[in-house]
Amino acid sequence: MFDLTGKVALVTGAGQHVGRGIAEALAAQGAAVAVNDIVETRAQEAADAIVAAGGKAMAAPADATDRDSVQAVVAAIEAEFGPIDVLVSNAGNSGANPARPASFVDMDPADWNQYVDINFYAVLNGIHAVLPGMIERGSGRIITISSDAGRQGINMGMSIYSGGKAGALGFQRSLACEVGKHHVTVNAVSLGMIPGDWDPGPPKGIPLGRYGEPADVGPAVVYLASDEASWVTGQILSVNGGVYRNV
């Protein structure tokens, strides 16, 4: 069950944190994984770690917000591993620049693009690059890593980030309807709080009583990438410790 042997997966933003956990989980199930990251050394280190653990991986450095770069890296992956069966659009947050939480009314419009480009346009770039091949072959798995910020909203000064995530969710629902006839599934995983190198304080309002970890996300992605999820499309799978708001 959940055997991905023979599958080729591309995970964007996979040089660290959640993306790296996803790449490692896919590789552990037998997939050949292309580790994308805007920082080449991170991509290479993550790919090397997968290989050292007995998996199959390659570094695929590129800026996910640059359509030409994405097209080029997809071509390189296909030359090395073959056609891409699974795309996990994980690159997000604020992209290459640090996040600067602020109320929308106080934001400089010049800062909007960094959130929209990485959380929405980067998703479009990756899908547009791999989708023709998936349609031609009559199979494929497209998985977008989203956030409860886009699904239900948060009060953390990240409204444009939330908008970018919500845009990707709305897009993937309609795309699932478009490509279902080609046996290509399109789903999203909506994450709750998974701290990185910062301390958000004690968890509040999380039924399971803790923040998430990168290892919590990989199994959900493995399921959606597998043959066992062949009748699941256009869905949002929440991985958030049980947080629910009726909005």
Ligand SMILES: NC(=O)c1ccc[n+]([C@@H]2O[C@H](COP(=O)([O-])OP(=O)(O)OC[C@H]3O[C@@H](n4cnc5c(N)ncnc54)[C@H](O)[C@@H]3O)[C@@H](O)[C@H]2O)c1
Second form
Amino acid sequence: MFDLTGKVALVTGAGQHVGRGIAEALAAQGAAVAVNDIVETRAQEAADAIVAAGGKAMAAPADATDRDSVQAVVAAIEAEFGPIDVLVSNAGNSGANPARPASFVDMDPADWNQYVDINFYAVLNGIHAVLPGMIERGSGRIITISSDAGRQGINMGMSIYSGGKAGALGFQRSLACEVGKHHVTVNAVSLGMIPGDWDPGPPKGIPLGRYGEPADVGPAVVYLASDEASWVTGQILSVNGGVYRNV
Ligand SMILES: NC(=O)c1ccc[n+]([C@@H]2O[C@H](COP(=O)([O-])OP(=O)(O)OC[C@H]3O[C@@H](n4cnc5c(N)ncnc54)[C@H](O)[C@@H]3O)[C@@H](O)[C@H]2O)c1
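For the form predicted in complex with the named molecule instead of the form predicted alone, what are the coordinates?
Below is the whole assembly, all chains and molecules, this chain first.
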């Protein structure tokens, strides 16, 4: 089960942390993986590590918020590996710039775009580049990495991030209806907190008693990418330690 041999996958923002874990998991199941990141060295290091572990991977550096760059990198991947079967839109958070949490009323409207661009438009850019080929071939897997912040209120000064994530979830519900007849599925994985290089303090209110790790996410993506998930679309799979509501 869940064999991805012969499939080609593109994972955006996969140079580190969650995205890198997803890329490694897809490669371990046999997929050829294009590792996208806006930071070229990160993309290259992650791709090299997959190859060193016996997998198939290439670096695919590009700015996921730039539609022309995404179209160009998709063309480069398809020239190298063949048509993209699986798109994982993982690049998110505050994009290439650091997050500046603030209450909405205090926020400079000039800061809105950085959240909407990466969490909504970058998702559209990737899908727009790969979807025509998926429709033509009559198969495809579109997976978006979302956040519980897109499904419920959080009081962390990240309201525009929540809006961007929620926008992508609303979009995918309708897209799933549009493309189901072409056997293209469209799903999301909604994450709880997965600390990187910051200390969030002791976990509170997480039924499974710990924060997540990148290794928790890859298997969920592998499932949605697999042939075995061919009757699953328009869904949001929570990978969050069992948190139902954490406001
Ligand atoms: N870590 C968490 O606690 C958490 C929780 C919920 C949801 N998420 C979601 O999971 C996903 C991954 O999060 P993470 O914490 O691993 O992120 P991260 O910030 O650690 O890594 C993101 C990667 O994306 C790259 N990137 C940034 N802007 C880019 C762009 N414009 N084009 C291409 N690449 C770009 C960065 O260089 C970086 O390597 C995001 O969508 C995020 O919103 C994360």
